[in-house]
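Given next, in structure tokens, is a single chain: the form predicted alone.
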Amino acid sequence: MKKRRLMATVLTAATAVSMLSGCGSSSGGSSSTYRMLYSGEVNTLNYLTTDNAVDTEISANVEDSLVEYDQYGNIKPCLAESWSSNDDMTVWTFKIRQGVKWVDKDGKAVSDVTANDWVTSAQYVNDAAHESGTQYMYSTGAVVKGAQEYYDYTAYMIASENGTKTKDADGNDLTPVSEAKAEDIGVTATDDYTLVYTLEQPCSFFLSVLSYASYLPVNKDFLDQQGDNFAMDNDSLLYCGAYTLKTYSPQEKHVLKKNPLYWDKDNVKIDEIDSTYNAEASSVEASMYKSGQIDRASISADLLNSWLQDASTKDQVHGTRPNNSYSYFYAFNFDPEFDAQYEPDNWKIAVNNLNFRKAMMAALDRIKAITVSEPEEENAKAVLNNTVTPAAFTTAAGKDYTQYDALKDITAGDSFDADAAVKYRDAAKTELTAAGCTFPIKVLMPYNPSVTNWDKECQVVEQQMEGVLGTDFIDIIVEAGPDTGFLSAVRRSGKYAFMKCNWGADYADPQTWTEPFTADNNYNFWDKSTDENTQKLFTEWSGKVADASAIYNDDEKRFTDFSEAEALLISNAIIVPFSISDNGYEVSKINSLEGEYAPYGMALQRYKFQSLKDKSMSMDEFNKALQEWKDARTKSIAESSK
């Protein structure tokens, strides 16, 4: 058995808090309350079914997972005190912390947390009747034995009305599915405090999956007692995390209260989190912060200058840590399904031409586009992303993935090059003319009108790219899509030519960033192209990804192979990397750099380890603290890789 227990890093929590507390001393007194507004109401409190980030803002803080993270992204014991795996990493065994209690909303003990609570969770999530939005986490990346088979069987039984129907409700033929039982899922408890996960294939990154909501525990007796009422309100939940949901009044107020029986309560430094509903939160929170009614507010780009020039607020506004949980890229659609007026057949000829794609890639001034929402150029550069996998996302042997040989030059460079774009354009024009393409090539570029500034960004991109390549070569057509159901109506339906898309990480491995481009994807559909060269590229890329995915005992080799696959994607301009998430500017009396860190899962949503300060940081204070955090994280990663 390979021992996999990960202890705290070389820097202790106390040292880290001292180092990063430049935003003012912690509030005095024995009690602290953090006040803020929210505008998006929770859809469900059922953490085992939701895939909504608004919902997990609560569940991340009221339920604990097997593992947690320190402030630099190192995995630490949480409800699992220790763990180990077999040699090929297909069997993972966890020793559950004894003495942890399930409590009600008032913090009263109800029962013990045991290994059986994860068995119950796995069976619930993989029963299609519960329609879990995160069931895929049992069958993507880390594949739990028997999980997908049980899900498919229960889905078939529902659609076939327990095997009595041969067609579904839409009249489609149903293919019978072999019987599978919940007990066949590879999640078992060998005793009350020993939990075992059995996987279909080796998985070196399995620990990073375990803080995802669908891997949180649930008490079976309570779940059975509640039935369909489970998680309908704060009384129909039990809690084992840092907080309980003391008050739950939808569209009025949510109150998280420190769990008095929490196993690690010394690291819960804020006693209460008060969130008040306001549909216009984004418009009023800045003024409410200024008047002392709340402790955190976003400062929009149009307010930034006035706040920085106001003597009463200039020393409280600061930026935020760039969020590399999400990667944004412009995708070319290789299987267009848009209307004839946009000339889909002509687009097919163009998009399968390498020089055309390279011309588009080189013509896109990404910094100019980013500054629409991030007016400070230095901050715009901070969120610029040259690869699909963001920098500082994951490392092997102390080396960042984006610094592996195949990606190193791409990471250091800039795809925008107006002179190169013109050369690619001229070469493409000759080749495309011979292939029967007509000019200008219509480029349908939709946007979601409900996303702030996306329309303005599209206008900048249109003007800028047409300015480089000429309106006689391309005609970028910017159109608003629906403000609800945009993904289904536009991207998943293939009704675009060139559009900004994004992907969020699910676990700590480069494999997670390959998923938008695999066969039967609903991003760029390059696997459906009938062009010989495009199909050759897809086959080559798929082979590299498959080879890399099979490596589990040599992280450097695994990362090398994945980086070569990613470099092929970028160097052939199958997509154009764009940015990571930009969280903008804020005033806040907590320092998020003290909290858990991981660019996937729920770590960034947790308040554990954070403390309430007397005042918000200034821009200089935050920038200094962020640099100290980066330096300390680099040191921590180097230490943990030894």
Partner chain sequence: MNYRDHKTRQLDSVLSEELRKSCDPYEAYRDLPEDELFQPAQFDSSAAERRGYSNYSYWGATLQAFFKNRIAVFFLAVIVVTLVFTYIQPLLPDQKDPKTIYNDASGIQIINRSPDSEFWFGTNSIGQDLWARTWAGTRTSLGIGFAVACFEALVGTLVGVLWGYVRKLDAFFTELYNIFDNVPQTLVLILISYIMNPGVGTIIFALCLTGWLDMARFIRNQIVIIRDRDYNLASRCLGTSTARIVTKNLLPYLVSVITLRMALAIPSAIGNEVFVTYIGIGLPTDIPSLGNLVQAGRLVMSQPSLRYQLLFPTAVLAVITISLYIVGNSFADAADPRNHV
Given for the second form:
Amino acid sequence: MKKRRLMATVLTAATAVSMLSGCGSSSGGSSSTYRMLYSGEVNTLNYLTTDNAVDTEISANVEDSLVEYDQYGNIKPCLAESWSSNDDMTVWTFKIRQGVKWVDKDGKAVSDVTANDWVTSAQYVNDAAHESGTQYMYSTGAVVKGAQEYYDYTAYMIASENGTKTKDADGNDLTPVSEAKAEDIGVTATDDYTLVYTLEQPCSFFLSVLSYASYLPVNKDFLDQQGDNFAMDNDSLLYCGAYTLKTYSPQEKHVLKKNPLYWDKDNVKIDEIDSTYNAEASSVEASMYKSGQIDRASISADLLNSWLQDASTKDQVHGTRPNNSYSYFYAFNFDPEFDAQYEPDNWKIAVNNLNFRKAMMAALDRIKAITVSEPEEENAKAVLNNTVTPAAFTTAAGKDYTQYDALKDITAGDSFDADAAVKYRDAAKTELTAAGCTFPIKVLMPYNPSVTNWDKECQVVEQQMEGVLGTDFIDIIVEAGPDTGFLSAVRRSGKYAFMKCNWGADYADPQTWTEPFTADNNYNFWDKSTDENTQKLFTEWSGKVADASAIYNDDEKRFTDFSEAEALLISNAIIVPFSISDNGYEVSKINSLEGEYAPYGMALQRYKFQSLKDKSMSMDEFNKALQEWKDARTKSIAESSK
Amino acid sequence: MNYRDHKTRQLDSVLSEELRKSCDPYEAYRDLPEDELFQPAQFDSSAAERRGYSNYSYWGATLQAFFKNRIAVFFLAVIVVTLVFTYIQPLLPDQKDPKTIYNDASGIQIINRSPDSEFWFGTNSIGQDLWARTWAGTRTSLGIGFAVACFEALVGTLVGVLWGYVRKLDAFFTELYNIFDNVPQTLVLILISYIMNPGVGTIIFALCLTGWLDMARFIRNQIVIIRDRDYNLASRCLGTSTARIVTKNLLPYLVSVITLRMALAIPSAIGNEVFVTYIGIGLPTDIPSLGNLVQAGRLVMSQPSLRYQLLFPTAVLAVITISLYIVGNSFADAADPRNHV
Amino acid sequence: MAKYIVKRVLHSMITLCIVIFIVLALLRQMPIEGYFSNFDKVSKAQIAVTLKKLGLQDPLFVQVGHYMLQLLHGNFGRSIKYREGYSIAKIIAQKAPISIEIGLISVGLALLVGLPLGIAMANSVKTKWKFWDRFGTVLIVIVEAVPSAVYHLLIQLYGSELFGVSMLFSRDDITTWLLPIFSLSLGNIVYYAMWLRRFMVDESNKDYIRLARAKGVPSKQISRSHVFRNAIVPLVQYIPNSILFTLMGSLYVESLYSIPGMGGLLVQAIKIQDNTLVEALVVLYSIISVAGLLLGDLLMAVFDPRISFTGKEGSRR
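To test you: the structure above is the form predicted alone. What is the structure of the form predicted together with its partner chain?
Entire complex below, previous chain first.
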């Protein structure tokens, strides 16, 4: 009986709701709704602590930062109406836009956005107790005065349990940290609408740092009132961005609704964004797009061919703009720590030989490796990256960084050259035999099984490189690492010989791309090499980087110096530049080229400026649009640098 | 009065006669004619030998009953052929390597090629031959399946019997079962692959660690049901040792269910491998296995033209499972002595 | 019997403690990297703070002690990664009902279809055409042979095409309940049918059944009150478990249809290293499975009075 009653309730409820929802799903007319699937649930709505790109998909759209970007990557006023800096670029003053409201999830005004909100957020983020993952943005690149000191002090207080302990769990002594106050952090509000950041050292790219989540504002009264409950749900959060998070049912649905009180309403063209959770989104979204249930689906390389052959879908599927916020490169490990069966000592001799490294570099057919995830050769070329710093990442004096003299030839060329590889190999063979190296040289190449297509790519690379250099010269050993804790188990502990690594940009300056190769890095360990030549290279490179970082008033000079350092890395084959990240193919009723653009931070995740179209672009249409966008971008950069 | 005395005496003599007869058997039968009496038998050594031998053998009869079932024999042949084929396939002429990526004349990988005369099962998304991969995967998975099933049968039966029969151990094994059952397999598997890197050994170890639980519980339930039946009670009263009761009274009774369970253990171990691959902690894809192939096929399932990538490994897996199931079931039927007559 | 139950419950408490201890010990072995989503950019001080807050810097016994105390207060704690800072009790309260609803309906369906199918199969073994036996065997063979990861997907793809229902679950649309429930119960239907047939066939070969048949007892009555009655006993042990386990949800089905239930929550929590959530789920699931085992034993003793766990009558040991 009970079961029947349950079924009956379910039935009535179901009919009632389906009748209601029957009339709401039309997407035409005055209101536009963009529907899609997502497979990764956000872990937290707290934008001040998260360092996860999945989380910022929401934060980017519901909170605004001081500055925003236009379609071509130019910085524009957002919540800051205007700004200025002192001569040595250590004090930055922002005029905050007046009349912007904090609203709740239903779009009702709660209070005004004022300069104090940024002061509060800086104090919140730099308090170690909140474990913010993006706190480092206050102390790398641009160093905000007093921020790290306050962080270190709060961290010490936690570790020492308010100073009562002198040793940590492992018995190491805790070094006491002198007291620092939250008020001493170099973020101050001189009045309600004037915000001042004081930096430790000159920083010319400070504006680009501001689009990070840890520089978003937060209302102090609301934060205090919510306490630990802050950002636990969509009603324990206030919004100042283009959208509010109207519905938040984890692993079920997110609904972003246009903020009715937004200061720049006209540029928000999609009224509602419905995201439905599906753990297997990648395998069902293509068919759901076909049946018209959603407006966007990514098309995997496997599906691409059949979609292009099907008459009903072939003019809908198109590529995406390559994402140059990440750079991938193959790194040589100069301080191998792997098992004796892979002959680390032998590898040590080989890796310090310039000709060996050059042979490896020239033997790697990068296009072939990329075709694993990008079968169209044209598109594969588009994600190819010849330098560590991606092209179109940053410009100075109207010139792209990768076009500076030192890097110009490298950018234009291709490191793959089978004939050269053979020559380098023969040279290396004689030198290495003299040095006591045994052949074939074992090359341990681990991969993370949870990264899509990496396994396949390794198999392709193994076969391809062994084909060029011969199996009597190298023996590439492809091995799966653990998918949990891969970086610690493999890269950081030096348990690889030659492996694809990546690095993501934090701000718009070439300095951000030097970080993985500095002293005590856990990428290629070349500073730990005992070889004379390698040490000499490292010293030379470090010197150049240090010199370049010190320049703040002459961007052209700064870029020239950085580009020389980078050229040193590549021409000596310390690393092999590989690609930028690839977003594959999609069918989508919005044109992402219309949105904000910046190769770092959250700009790419914003729906502002984008509008819903009737149909998805075809491959040709998209490629044309992409080319137009590139041209327009070059032009607009040239204009803005004048 | 005389009459009464007479009767009394008569009764008395009858009674004493009866009493005498009952005390002395010779007296009792003395009056019977010769052919009604027993004769002492002569010792016949050939007859003695004949009686010590019965031409009924349990396993012989089981096999006989099994081989009478044509369908079962057919599927047994299928298993044997599949098994032999997976191992000799690489030795056959014109076989491709499961790990090599095939390129066409212009040096482009032959990806997602539908089955044709060159690639019998087609190629996968990086241009590896699915025919070779399917058989290499079957080898890996059958190896894993056999190893896990053997361990499961051995440990599962042993623990199950002890758990079910020996009351003193009941509490201990119940808690042991609960502990093993409740420490999540995923956690253990992740840790094992973190420590010893993913590979065949890791998977076998992890599947064995929890695989025996179901079998043990199953046997234990069976034993609990029959352990106090009258014939076991009788055996115990007669002082039969536990080991003998288990091997002679209990296990023969369970042969049919244990064989069915074992037959299903191999496919379920393979299914388990598919599952751990599904949650992303299975074998790395550079070691082909049915789990990997099925998972790779699942991902392209929504595209009709690529469904062959799922079809072939699933078909091989299905054939193995069906054969084992039918053979197991028929063997279980045949193993019941009551079906032997 | 009551004494036996009390003893079992007490034993279970100890087991629970051991399980918590083992799980906490195992979790401590997990790579530190997993607690951070952007490990390359995390400073040493930050790592130390996070580990301290997780209690990973305390000795194991202290950590276990803290956790037990917290449990005794009825507090599952707050999630650290799955939904940062959110109360775990609330997470479970939001997710469990949907899994239980779908699970119970499918278990009910499985029993309603699986048991009669098993009986029909067993009864038709002795008939001429063996229709039900053949039909059931084919069904069993198909379901058992195709890996569940595959047939759930097939049901979803073809089912939604065939009946024109949505591929995704929606709480309010009853038609979207059908496919997942069917998918979920299929495995159980086959399980019950297969084992009931096996046990019934074994039982019907026993001498007392032959005697009954020889005496002319109607075969329906034999089947119902002798064969079935005895054959169902071993299956009864699993029924409480399968009902209680509905709380856990199904990983495959729930992720395919986007059902916001408990399925795969534990696996996910382990993979993202949400220690507090893992601990809470382990405790919850342990209680369920321990209770299920106990209830199963009791139910078995109820169905078959010859079974006893108290160890008095006629047992030597």
